[in-house]
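The chain below stands alone and is given in C-alpha cells; this is the form predicted on its own.
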Amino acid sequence: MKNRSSAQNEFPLMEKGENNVVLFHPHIPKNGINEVTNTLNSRWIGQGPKVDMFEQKFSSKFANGNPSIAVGSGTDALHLAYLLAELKEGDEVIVPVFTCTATNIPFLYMGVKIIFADIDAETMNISVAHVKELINEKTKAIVCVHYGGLPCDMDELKAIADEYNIPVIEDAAHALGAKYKGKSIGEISDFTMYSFQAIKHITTGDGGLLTFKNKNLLEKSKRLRWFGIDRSAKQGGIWENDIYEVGYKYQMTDIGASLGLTALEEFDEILSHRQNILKVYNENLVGFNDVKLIGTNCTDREHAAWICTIYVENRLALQSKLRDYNIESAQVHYRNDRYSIFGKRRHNLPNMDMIEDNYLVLPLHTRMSGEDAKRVCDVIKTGW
C-alpha cells in the first residue's frame, strides 16, 4: 500500500474575518436568544415541557408523526437505536467505512462485530453491491448515512434487509431536509437519527433525535434515555418504581429545546439557503475537467446540502490555494478503519482505497451567500 504521510491536513482552523470564507458557522435562528432567554427565566432548563414540544413538532414536520426521541447528541440517539434494535454483543451489523466515527463507536460499546463496506465512488454513500457481498445470516442490522446530504439508495438498501428480516438504521446526520422518491428522510426505515451539533442545519448547541416506526418503543426509549427510570411515574411520587434495564442520561434539555423549536420556524429558509449555495456550486463547477462533484447525478431524491464535496488530484495544493485566498477547506470525516478503536488495518475496499486522499469539502453554511460560493469556484477554476 502507498505511503499516505503526504496526504496529511497541515492547515489549521480559520478564524472569522471579513474577507475570510469560512468551512463551517452555526445557525443561530432569529428568535433563539429571546427563546433561550424565556427559558433561563422559567422553572424548566433540563428535561421538561419545551423538549417534548420540540419532539412533537419535529416528528410532524419531518417523520410523518413517528415517534421520537430527543437527546444530547446525535452519538446518543445511534446507541439509544442500536439498543431499541435489540442488537447484543457477538452480533454483526454492516455499516459504512466512510463516515463521522459517532455512527461506529457504539458498537464498541456493545461488543457488536463492525463489518465495514466499500462506499460507492459516485456519492461516497455505502455500496450496496458491497453489503450484498458481506450479508449474511450473522448479519442483524445494516447501518446507512447519508454523506454530505445525499440520500442513500434506500429502494435497494431496504429490499436485502427485508430478505434477512433485519432493519436499516438511518445515520441521518448530514439530511435534515433530504427527501428520497418523494419521501423525507425520517419516514422511510425503521430507525432514523438525526444531529444538532453545532454546525448541523439547526442546532441545539449539542443534540441528538432519533425517530422509529414501532411505537411500541417509546416507553423503552423513554426509559433507556432517563437511567432506565420511568421519569413520569417517579415524578408522580411512587416510588415502588423498580428499575430493570440499564439506562442513560441521554436527555435533551428545555435550552437546547428552545434553540431547536426556533430554528425549525425558519428551517424551509435554512433549507432554501444552503441548497441555492449547493446550487452555485453545481453550475460554475460541472464541466470543469479538474474537479468532480460527489452526489451531482441522483435525479431521484433532494440534497439536504449540508456540505459540498468534490474529487480532485492534488488536494493538498488545491486546499493551499484555496487558503492564499482565504479560503478554508478540509476532509472532515475519513475512512474508520484507520483508527485503532476500531483496530486499524485498512480494509480491501477498492472505492475508498481510490478516493481516499483526493477528497475535499468546500464552505457551505447559511452566513455565505452565492457570491461567496462563486469566489470559491472562480479561485478554484484558476487552477493549483
Ligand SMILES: Cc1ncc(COP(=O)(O)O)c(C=O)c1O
Contents of the next structure:
Amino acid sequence: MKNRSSAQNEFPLMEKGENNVVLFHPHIPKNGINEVTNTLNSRWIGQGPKVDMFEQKFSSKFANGNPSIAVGSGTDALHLAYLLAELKEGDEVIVPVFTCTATNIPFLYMGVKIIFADIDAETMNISVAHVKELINEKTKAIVCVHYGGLPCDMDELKAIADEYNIPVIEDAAHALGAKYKGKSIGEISDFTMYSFQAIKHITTGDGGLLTFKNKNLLEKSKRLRWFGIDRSAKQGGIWENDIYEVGYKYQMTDIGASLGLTALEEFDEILSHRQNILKVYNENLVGFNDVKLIGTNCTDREHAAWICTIYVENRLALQSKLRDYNIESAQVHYRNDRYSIFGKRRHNLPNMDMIEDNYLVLPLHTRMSGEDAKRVCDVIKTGW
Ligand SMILES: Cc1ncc(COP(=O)(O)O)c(C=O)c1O
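Since we've got the form predicted on its own here, give me the form predicted together with this ligand too.
Okay, now the whole complex, with that chain kicking things off.
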C-alpha cells in the first residue's frame, strides 16, 4: 500500500486522455448543439415554449402524465417539493444521512428539523428498519434517495408514511429510468425530484424537475418557481396581481430545455449504455472476494446505473493503484452529519460508520466502453 493520507485531494481531477478512464463525463446529445443554437437564434432563451415541451415529454415518459415542473437545478426541485408538502419550521423530517448535501440543505432554510436515518449496508439506501425506529407524531415527511440509481424499498417506506399520513419525497437525482416492481420511479410517490446537472443521465447544463401527483398544486408550483407571480396573468397585462407567496427564481431556461429535449430522444440508448457498463462490473467483480458491489442483488427493481459503488478494505490503496493505471475513482457523496451546517455531530449509525471509509465509486458514463469497464475490473483483480 502506498503511503497516502486520507486526504481526498491527493487524487486531483484526472484530465481526459486516450488511455484515461475518467470517473464522470457529461453526455451531450447528437442534436444538442444544433438545438441550442436554434434556441439562441430565437426570441426565447429563458423560460419559454421549449421548457413547456420538455415538461410534457418528460412527464409522459417517466411520470405517468403527472404535473412536472422544470427548474434550475435538482436542489431547486427539492426545495419546491418541501414547500409544496407544506413543511414548516419545527416540523421533523426523516432523511438519509448518506446523500448529496442538496437533499438536506433546503431544510436549513426552512427551519425544518432533520433526523438522520442510517443506510442499508447492502444498498446504501435509507434503512427502512431505522426509519421505523425514528418515526413519531412530529415526523412530517420521509425523504429517500435512490443511491447510485437503485430504487429504495418503496413499498415499505410508503406503508410507514401512510400510517402517519405523511408524504414520501423521492430524491431521484441518480435514478432517471429506474423501475421499482415494474413502475417507473416518478410515478410512485407524492413527490419525485430529478437532477439534470452536468454529469447526470441527461443534462440541461444545470437543471432539475419536480413531478407530483396532486394536480391542485400545479398553479402554486408555477408561482413559486417565478417570484410568487402568476406569470400567465402578468403576461396578460394584469399588473394588479398581488404576490402572496414568497417565490424564488427557479425556472429552467429554453437553452437548457433544448439540451434536455434532445437528450430525451436518445434516453433509451443512454440508459442501456450505462446499464451495460454496470453489467460488466457485475459480471467481473461479483465473486471476487476483495470487493463487494453495492446494491446489485435486487431482482424486483431496475437499477438506473448512474454510478457503480464498491465496498472495499484499504480503499485509498485501491484508489491509488487505479490511478497508477489512469483510472479515476472517488467517494462522491459523504455522510451529511460530518458537516457543520448540520450540527457537526456524528450520529451513531452503525452501517454508515462501518462503510464510510470503505466505499469507492468506479467510472461509469457514456464516453467509456464495456472494454474500459473490463480493464478497470482487471486492474482491481490484480490486488492493491
Ligand atoms: C442525491 C442528489 N440529490 C440532489 C442533488 C442536487 O442536484 P443539483 O446538483 O441538480 O442541484 C444531487 C446532485 O447533484 C444528488 O446527487
